[in-house]
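The chain below stands alone, shown as C-alpha cells; this is the form predicted alone.
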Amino acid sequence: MFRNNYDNDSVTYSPTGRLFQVEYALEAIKQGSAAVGLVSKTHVVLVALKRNAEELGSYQKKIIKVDDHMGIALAGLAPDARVLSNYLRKQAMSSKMIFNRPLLTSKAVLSIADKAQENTQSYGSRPYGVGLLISGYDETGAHLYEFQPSGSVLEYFGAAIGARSQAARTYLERNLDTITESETVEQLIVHGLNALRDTLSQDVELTFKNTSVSVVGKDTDFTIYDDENVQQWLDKLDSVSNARNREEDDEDNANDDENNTAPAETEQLEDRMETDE
C-alpha cells in the first residue's frame, strides 16, 4: 500500500492506524526554529531561536502575547500560530466579562485542544501545522503546556520544540532538579538560554537580534524582551555557540596540526638515517 492513497485528508485512517495528515503537521513543527519552557515554583520562563528567511528581511515573531498572564512561543507555521492566538485572546477576554477574572491556562489550553481536534475530524480541514509552549500563571500557580496539533496537551517541568529541540530536552532533564529549584527569574533564563543554544546548527551564535525571551509569574505579567533588552542575559553564558560544534572545531584543529607535525617529524628520520649510513 503506498501512502499517498490515505494521506488526502485528515479523517482516513491507513490501514496501520496512522493519520498521515497529522504526522504532516509534526514534521511541519520539526522544521521551525527551536523553542524552549521551562517553570519553577513561581515563574514561567520562554526562549525561542527567531529566524529571518534572508538577510534583508526581518525576523519571525516567535512569542506571542495572549494575556497579561498568559503567552505562547511557537514553532511552525507561524499564521497558524496566528490564529489560534487571537482564539485564546477572544477566550481570555470573554473570561474577563463574563465572569470578571482571568482565564486558567488549563482551561485555555484545553480550548485550544478542543479546536485542533476537530480539524482531525472534520473532512475539507487541515490540522494545525505549529506546535506551542504555553505558559500561565493563575491563582492555581506557574504552568506550562506543550500543545500539539493532533489535539494532545500535556503539563510539563520543561519543555523543548523545534528543529534539534532534542538537544534542549536532554539539558533540561540533566538539570531539572536545579531547574525547578530556582529561586530567582534570571537563573531560570540562563538554565533556558543553555538549553537553547544546543540547538544552534553550525556557525549560528545567540545574539540579540535572533532570541527572544519571555517571563510569567507571580507579581510578574507576561513580558516579552527582545534586541537589546536580552544582551543583558546573554552577557551571563560561557559562550553563545554551541558546545558540540565548539568540541567538533577542536578535533578538527587537532587533526590539522598532527598532518602538519607528520612531514616534519618523516624528515628528522630522514636525516637521522642518512646520518648514521
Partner chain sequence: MNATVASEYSAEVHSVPIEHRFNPYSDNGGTVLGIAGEDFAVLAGDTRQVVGYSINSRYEPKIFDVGDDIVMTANGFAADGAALIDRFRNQLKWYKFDHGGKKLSIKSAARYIQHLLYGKRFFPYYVSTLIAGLDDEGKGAVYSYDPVGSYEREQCRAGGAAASLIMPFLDNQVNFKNQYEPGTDGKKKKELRYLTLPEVLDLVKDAFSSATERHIQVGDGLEILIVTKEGIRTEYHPLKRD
The other form holds:
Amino acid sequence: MFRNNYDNDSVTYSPTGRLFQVEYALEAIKQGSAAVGLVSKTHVVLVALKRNAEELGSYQKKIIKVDDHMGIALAGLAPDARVLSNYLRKQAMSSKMIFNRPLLTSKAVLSIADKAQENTQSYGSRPYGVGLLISGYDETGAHLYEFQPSGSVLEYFGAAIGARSQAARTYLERNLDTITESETVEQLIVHGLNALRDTLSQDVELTFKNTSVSVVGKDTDFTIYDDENVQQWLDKLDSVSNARNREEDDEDNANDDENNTAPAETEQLEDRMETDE
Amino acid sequence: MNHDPFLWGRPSNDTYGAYNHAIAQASVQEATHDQLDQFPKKHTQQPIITGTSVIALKYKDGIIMAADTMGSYGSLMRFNNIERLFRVGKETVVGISGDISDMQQLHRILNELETDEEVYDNDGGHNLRAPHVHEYLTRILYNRRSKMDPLWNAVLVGGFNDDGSPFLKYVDLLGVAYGSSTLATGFGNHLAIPLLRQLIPNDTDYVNVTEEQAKKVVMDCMRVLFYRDARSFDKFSMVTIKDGGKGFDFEKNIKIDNQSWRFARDIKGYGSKQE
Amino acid sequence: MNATVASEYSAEVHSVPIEHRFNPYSDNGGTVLGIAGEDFAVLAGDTRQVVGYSINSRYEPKIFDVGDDIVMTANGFAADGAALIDRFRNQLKWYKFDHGGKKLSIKSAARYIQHLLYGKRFFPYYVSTLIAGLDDEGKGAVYSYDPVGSYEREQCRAGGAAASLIMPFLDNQVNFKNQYEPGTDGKKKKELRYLTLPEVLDLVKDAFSSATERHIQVGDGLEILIVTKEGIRTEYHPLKRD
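For comparison with the form predicted alone, kindly provide the form predicted in complex with its partner chain.
What follows is the entire complex, opening with the chain shown before.
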C-alpha cells in the first residue's frame, strides 16, 4: 500500500493540506457492510446489511437504539459505534432528566461531531473508525444525518454508507421524489431495502438473518426489526438479490455459461471502483 | 457609613463595640479580604435581602403572574425597585421570591440557558418552553439542597405546554415541585390563594376566566398583600402571556389602586380607645 | 470606644450562638396504598400535596407507571419521592439497553430499589416507597420499603400520612385478621382467600374516604393505578376537599 510521511498522526497536515489519518478512518467505514437511511415527511427508516464473520458465528449488530425517538445505523468499527451510541444515550437521558424533553436530533449529532473533531486535532489519538446514520423524530420533524469520523455532519433525504454504498445512493437519487413523498412506512422500508439490495455482492441475498430494519417517526417509537420480525418486510420485495447481478445472470445464461469467471471479475471491478470514489 | 462591602449591614462599632467573631465561630478577630479563607466555609443559613410573594394564575387564554418590587433587609425596606419577574425564551415567565442574591444567580443561570438554546438551536420550531425551564430549575434547586447549600428561593414558572395549554408550576429551595391553576409563594400562600381559588375553585375552571377577571383578582390580591404583609410594596410588575405565547405583555410600575388606611380610624374595640 | 450597649446583640456576646441549621426535608403529607390480588395489583394515592397547614395542590399525582408493567410511588418528602422515581426510571432504561430490551421482573426491580434507597443511607430519601405489579407467575405483587431500603413483599401495605389509620383496616379486610367463622365461638379463623378486583377497589375507596375524614393531609382526589396482564389502567375518584 502506498505510504507517505504525513500519515503517522492525525495532527500533521500533508503539504497538500490533507490529514491522512482522518482519510484512512473514512476508509474504515467502507470496509463495513452497508447501511442505508431515508426520510419521508413523517418517518425515518434505516436498513442495514449484517455480516457474520464465519458460518458458525452470530451476525453483527448494525442498528442501535438511542432513545424512544432516536436510533443509529453504523458502518465500520462496531466498538467505536458502541462508544458513540452510549454517549448519545447519556445525552438523551440527561435531556429527559434535566429538561423533561427529548433530545433534539440536530443537537445529538453535533455533540458526537464535536467528540469526533477532538480526535482529529489531538496528538496520539485515533479518529473514530465508524460512520453513522442518525435517525430521529422530534418536534422539528423527521431527520436523517450522516456522521463521519472527520467530525462533519450533514442532513440528508437519503444516505448510504459502507461497502458498495454507491449503488444504494444511486438508487436513492433515482427514486428521491417517490421516497420523500412516501405515504406509508411500508413504502419507505421497501425503498430502503431496494437500495440495500443493490449493495449486495454476487452470491448474497437479503435474508431475515442478514437484514436489519428500523423505523422512527410520527406516533412511532424507534423500533428495530431483526431476525424473524424482518421477514414481513422482505416479503414485500419483488426480489431479494441485487438487480445487476440478476441481469448478469441472464447474460450468463445467454452466453451459455461460456465464461464462468466473469462475475467474479465484475465484482472485483465494482469493488475497486467504489473504494476509489 | 463604612463603604467596604465586607462591613455592610454590620452594627456600627462606635455604637455597639467591635464585632464579636465568636458569634460566627470564626477564629480571626479582625478579618481582611485576604484572610477570608481562614473563616469556616459557611453555606447559606438564612436569606439576607428578600423579596416577598409572587402570585400567578391560569386563565382561559394563558397565564398571569405578578410580584412587587421590594427588596427587604430584615424589616428594613432596603431596595424598592427590584424586578422579580423574568422572561425566559419566547413565552415563559419565571417569578422568584426569597433571597435576592440567589434570585440574581438563578437569573444568570437562566440567561445562560437561553444563550445556549440560541447558539445550538438552529432548527426551526424547537422552543425552550415552560415545562423545560421548570424541570431545569427543579434540578438546580434540588441538587443545591442536597449539597446542604440551598438557593433560598421559591419560584413560579408560567407559560405553555408543548400542546399549547397553559402551564403553571412551583418549585422551592427544597426541590419540592407542584402544579395548580392558582399559585402563590410566601405570604401569598395565605392571603392571595383564597381569593384566587374563589375565582378558580377547581383546577380545570380556569377555562372560564377572562383576562379582565384575572387581572382584577391579581390587583385585589396585591392590595390585600400590601395591607397585611409588612414586607410588601404598593408597586408591582405583572406579566400576561396569552395565545400560546404570541402575546407577551410585561407591565411594570403598576400602583396598587383603591388602597387607603382611612377605614382604620373607624375600627373600634381594639387597643386603648374603648367605647 | 469598647462599651457594649444593651441590644438584642448583647446576649450573643456572652452566650453560645443559637445554631440555625437549614432543614433539607419537609413533610408533604398524602397517603398511599397498595393491594395485591391473585392476578392483579393496585397502587392508590390521594392527589393532595401539602406543607404545614397549606394545601400546595389539589391535583399532584404521585403514583407512576415506571414501565415494564410496574407502578411505583414514594410518599413523604415530595422532592425526594420525585427524585427516586426519576432515578429508577432512568436505570430501567439502561437495564433495557444493556440487556437487549429484556423485561425487568418486579422481583429485580424491588431489589434494585433497595440499593437506590440504601445508597443514601446517611442522607436518606425521606419517603415510604411502594411498588406493585405481577410476579413471574402472573400473581399480584406489592413490595414496600422503609426510607433506607428495608423491604418485603406483602399482600397489602399503606404508607404515608394516614398509614396508621388505613393499615389496621387492611389487616382486617385483606388478611382477615381478627375475623372468625360465625358460630365457632371465635375458635375457627376465617379462611384466607384472594379478593376480587371489584372488592379491592371498594376497599381502596373506603380506605381513602375514611382517611380523608380523619386526616387533614389527605383528600381532594384518589388516583388508582391497576396492573393486570392486559396492562395498566388508571381510575380517578374525587375526595372531599375540606
